[in-house]
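Take a look at this single chain, the form predicted together with the partner chain, given in structure tokens.
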Amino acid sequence: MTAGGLLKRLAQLIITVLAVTLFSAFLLELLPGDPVEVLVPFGSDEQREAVREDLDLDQPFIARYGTWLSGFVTGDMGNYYTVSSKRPVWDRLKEAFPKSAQLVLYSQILALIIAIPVAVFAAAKKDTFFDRMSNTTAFAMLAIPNFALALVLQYYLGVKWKIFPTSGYTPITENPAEHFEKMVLPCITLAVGQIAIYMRLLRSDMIATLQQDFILLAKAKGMRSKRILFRHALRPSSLTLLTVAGLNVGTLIGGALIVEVLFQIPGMGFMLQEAIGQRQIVAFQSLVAIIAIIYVIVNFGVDLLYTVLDPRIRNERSA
């Protein structure tokens, strides 16, 4: 990618990121009467003035985004108010993110380690059985909800049988073992229908591509199966797999943000539930921001890894 091409997209970033702050900023305003009235319902006057001020809501709306954006961008995420005290922000998101970002990342690395084998292999053995299984079971998991989902192997898996702890967190550092030992059921629910859709796409996309010359030339120059499926055919369908990964972080952290509730797992979306549970509603004003700017930023990433991986687009965008 050229500098300028790069430039253009980091204005477009800059603009995006922007935007979906100044939405979150917006949320205040769309709440239905006094935000101070549904912060601290209880308080006495003076407690309420206090928090009027400390949210600048006597200010226009403009001037009040120009506020939290600076403050935003210097680590200063609000505050939890009670009707005594306020409690930043930024100290319970600080701890709450990795734990997101683990739960995440482990179940789409789960998702790809199935999906990926098991889609090039239905798709060297197209319209066989083991195709048409394949195939099958991922139409139905695109279609299990992950809230029922978790329930249900909490309750096979955790309760009834006993096989995997139905809930907590423990970190990696305190204790490995317990530490995957409890992502396992949280993972396997994000990952069922993150696998569901790469295996879908990358199998049609395989297929595509094993209909390509330059795999019937690997074949005749006598490379075996293998070779052929992982090595040629994947690699350029691994692109379009990126590209999707990229567009399903958003689905992604919906789901994480579920799962997380459910598992009891202290991450972002149990920070949510909590914000929204008790109405903090600059906690989850800058949670929301977060989130969002995470998923710009992560798809922003994807975009620039695409055209570092594909020799083509590198030579074609420069060209």
Partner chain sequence: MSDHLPYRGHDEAETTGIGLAPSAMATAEAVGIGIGDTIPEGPPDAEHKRKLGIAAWIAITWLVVMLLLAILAPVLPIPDPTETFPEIARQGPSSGHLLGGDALGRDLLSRIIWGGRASFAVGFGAVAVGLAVGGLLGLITGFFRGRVDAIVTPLMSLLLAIPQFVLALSLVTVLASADDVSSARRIGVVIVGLGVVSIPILGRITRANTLAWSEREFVTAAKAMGAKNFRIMFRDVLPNVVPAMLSIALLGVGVAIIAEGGLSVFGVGVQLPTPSWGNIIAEARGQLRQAPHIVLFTSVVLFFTVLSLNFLGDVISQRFEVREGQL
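Basically, rigid core = biggest C-alpha set you can superpose within 1.5 Å across the two forms. Residue numbers count along the first chain shown, from 1. All figures in this text were calculated on a predicted structure; none of them were measured in a lab. What changes on going to the form predicted alone:
- Once the rigid core is overlaid between the two forms, residue 68 counts among the residues whose Cα shifts by 2 Å or more.
- With the core superposed, residue 254 shows a C-alpha displacement below 2 Å between the two forms.
- With the core held fixed, the Cα of residue 264 is displaced between the two forms by less than 2 Å.
Given the form predicted together with the partner chain, corresponding form predicted alone:
Left out here are the partners and the other molecules; the chain alone remains.
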């Protein structure tokens, strides 16, 4: 990656964070009612005035945003407010982030583990019964909303058959078996839609790749079909999949908000829902900024991985 490329990515990061946080803060500003009444509903007038002054609610919207931004740049993410106390957002964020990161990571791994072999074999057996069934199943998976799937899984696998817990979170350091047991249903809920997307994209690219001359040459040399599929055809067909997997980090984080609330996982999605419901404006802006930064960094990593998967890109950049 050249210096120009790094500067471009840095500029993209800054613009994305500014645009996303400004727009989201403006939307929160449109909610009716006084935020102080929500934050300290039973507080005294003095307590409410102290919170109002601390949040700069007596200042114009742009001035408040500028104050938050200057604090965020220096590492001050603001506070969570209650009637009698306030707690730094960072204290809660460092507890919540690993939970959300685990949920997104597990879901992404599960989706790729299932989607890649299904897509490869569907492409190899194009227009067969297996190919048609996998495509039909993918369309059905795409049509299921996350929240509906979560409720169905909770009822049948949790309440009725008692196979998995329906809610809660256990750190992996405390009890690994219980940790993964409680993450099964949330991960399936998030992964189902991604499996369908990844499978259909990779299948289409694999079909095109299998018609290339170098694949025909490999077949003519008598190479085994599995070696051709997984060693020669899969890697050049993975560029679109890699791009979408990186872009879908944002989708997974958005889905995690609903999933974490339904399964009572105290992650960043749960914090966002709480911040919106309680009008924790500064905390909400900080959380959105962190998510935007993660999104840009992940896609930066995807861009770097292009050079590993496709030597042509590496050669063009080094030229």
